[in-house]
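In structure tokens, the next block holds one chain alone, the form predicted on its own.
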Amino acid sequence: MGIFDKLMKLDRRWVFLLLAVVCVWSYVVPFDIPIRTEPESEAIYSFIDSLPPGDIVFIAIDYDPNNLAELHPMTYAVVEHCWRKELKVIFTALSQNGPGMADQAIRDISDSLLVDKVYNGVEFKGREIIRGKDYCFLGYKPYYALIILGMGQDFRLPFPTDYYGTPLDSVEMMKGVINYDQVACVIDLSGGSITDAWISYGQGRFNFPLALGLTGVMTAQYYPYLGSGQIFGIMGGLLGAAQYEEMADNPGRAKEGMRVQLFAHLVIIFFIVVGNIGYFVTRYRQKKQKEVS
């Protein structure tokens, strides 16, 4: 029996075992892989980086735990960049299972801001992130299309209080902030159809700058909106998050995930190629045997 015959009869559990070993190895062993940034993700970073301290960025965390691996690193990278630049952030989580996850991310990023760090040669002193002063988390309400429309009139219509029960009029950073007119941009991080509502009912009606962070499988269908100017930037999947981390000089979950993803894909491609070669070689031998017989 030849090597290709053996490979064709290989128990798939060995393939899964090798893939698991490669994933664990690439995660545990520290090394860097080159990340090439793309114009659509560079546009989001440049926009945020150009804002003066005190400006407000609206970040919509519109994904569920099943999209956490791809989209959570975007939240960490973008929010930390905003707070290092001393920007204020308004959060919403219009996906039903998102608020608790968003609240935990806010707490984690707030902790990381306590430490002095250097990004792209610039030293940022650690500081405490204060709820109500540096950010306001509006939370979740159902019927996201109506919520997006309502916030275009007044944030207080759908959200009379924030996620923690504080009346919005009592939140320091929300004084004088009525609707989208007072925010520099909206960044929607989404793994579903909420993105369409932000484009149609949000940007289309109120004409604010809109950027998107999407899962990998969603990204391609939103490039026409980038070409038309309805959105000014896109981060696509784990790679988009890694690109943002690269530009911010803040390696995190995305760049770690890209190491694992790179070698996992190489293993999968290897077995696909070998499997196809084995199939055609076996088929050729069977054909020759029939001709001889």
Contents of the next structure:
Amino acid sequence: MGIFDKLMKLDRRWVFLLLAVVCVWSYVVPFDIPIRTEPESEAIYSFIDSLPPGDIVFIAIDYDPNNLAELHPMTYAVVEHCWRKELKVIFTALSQNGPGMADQAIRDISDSLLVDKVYNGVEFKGREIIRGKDYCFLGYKPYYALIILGMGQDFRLPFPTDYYGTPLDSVEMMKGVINYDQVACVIDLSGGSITDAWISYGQGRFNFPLALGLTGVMTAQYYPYLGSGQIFGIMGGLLGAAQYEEMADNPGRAKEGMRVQLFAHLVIIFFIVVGNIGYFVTRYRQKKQKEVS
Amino acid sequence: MNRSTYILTAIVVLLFIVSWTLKAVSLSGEVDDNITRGFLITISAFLTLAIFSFLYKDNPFYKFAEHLFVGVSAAFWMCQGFWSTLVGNLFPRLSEGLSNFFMVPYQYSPYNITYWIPVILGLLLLMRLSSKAGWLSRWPLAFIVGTTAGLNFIRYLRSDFVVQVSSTFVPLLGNESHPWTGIGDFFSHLSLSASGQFMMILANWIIFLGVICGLIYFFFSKEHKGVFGFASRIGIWVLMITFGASFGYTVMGRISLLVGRLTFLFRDWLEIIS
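Let's compare: the form predicted on its own is above, so bring in the form predicted together with its partner chain.
Zooming out: every chain and molecule, the one shown earlier first.
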């Protein structure tokens, strides 16, 4: 049996083992890899960076814990950028398993804002993020399409109170904020079909600037909306999050994860190439044998 | 179960207890509920490794983790549905007594009577459980199908059809930022910059030909021969490149999930990395 025959019959568990070893090694051993930013994620960063302090950004944390690894770094990078710019943020979590996780993320990011930091050469003084003044978390309500439509009329229709039970009229930053007209943009960080509802029922009906942060699996199918101008930016998977971290000069979990991505992809490409060579050589030999016999 | 399975289970239980103890000890100075936190982190690590063990081969630990996940998910969704839909939306509009019972504010409105319609439709849906009155569940199903189709019809017509079709009507020579001023000007200002006229024209031609050839591939009323067949083959290539891009992103997504679990195992559980 030749090497190519052996390759064709290689137990898939060897592939898993090699992939696991490479992933663990590249994760545990720290080193930097360059991240090249792309126009679709630059558009989101530039949009937020150009907003004056006090403007409101609407961030929809529409994912479950199973998408946490990909989308949480985006949430951390975007929200921290917004708060460093002294923007106000309205959060929702229209995915059933998401609100507790979203609340935890908001608290974590608030904590990280307490210390002085330098981003892109500009020093930002640490400050306390105050609920109701810097952000309003509306929480979860079922039937996301109807909620998105309802918020287009008045945020108070689907959400008479915020996630913590405070009536919206008593929330300081929500005074005078009726619907999407008072919001600079909507950023939907999503791991499911809620994105479709934001595009069609939200942006399609109320025409607000919409940007998407998506899981890797979803990203390719939403590029046509970027081309048509229905959305102004896309962050695709962990790469999109890493690009945002790079632009915001705020390295986090996404940039760490890209080390693993690099080497895991090299292993996968190696096995694809070797597997294809093995397949074609084996097929050529079989053809030769048939001709001889 | 044979003897080796018993031994393996005993080893796993022992390792679990050791991990729980060590984790609780390491957390003792940081949090008050170190024993509970230690247990939760250890059970998370155990379930993660149990799921990973399927990569070697199917085993009882994997089955346990899988069934636990399905059961907990179903229960969680049911509770969430009850508290957010029935208690959160319906009961406050149906009855003051029910609102008081569930401690949610009663929302009086003279139109609250209309909320009995979804109650009736919901009950009819449950008739499916009865062999004799099962046919009644078709009425609420018809309502669901009708309203969903109506809502999605408008949605797809606008955002996925009209806007998408109009966005493929792209200028093939010039646009507002790069107006076509003649072939001489085009060659004298030729540049490979991503924002230049040449790249813009190239991108627009790829969109135009990609859409046309993709549509031709799905046109089965004419035999795919000659020029038509050639365009059809280009259409297949366009589709394959699209699927390839999608597959590439999917691989990245799956590795990202692995990164998430590695982060948990090495940082939160083993504390090897900071």
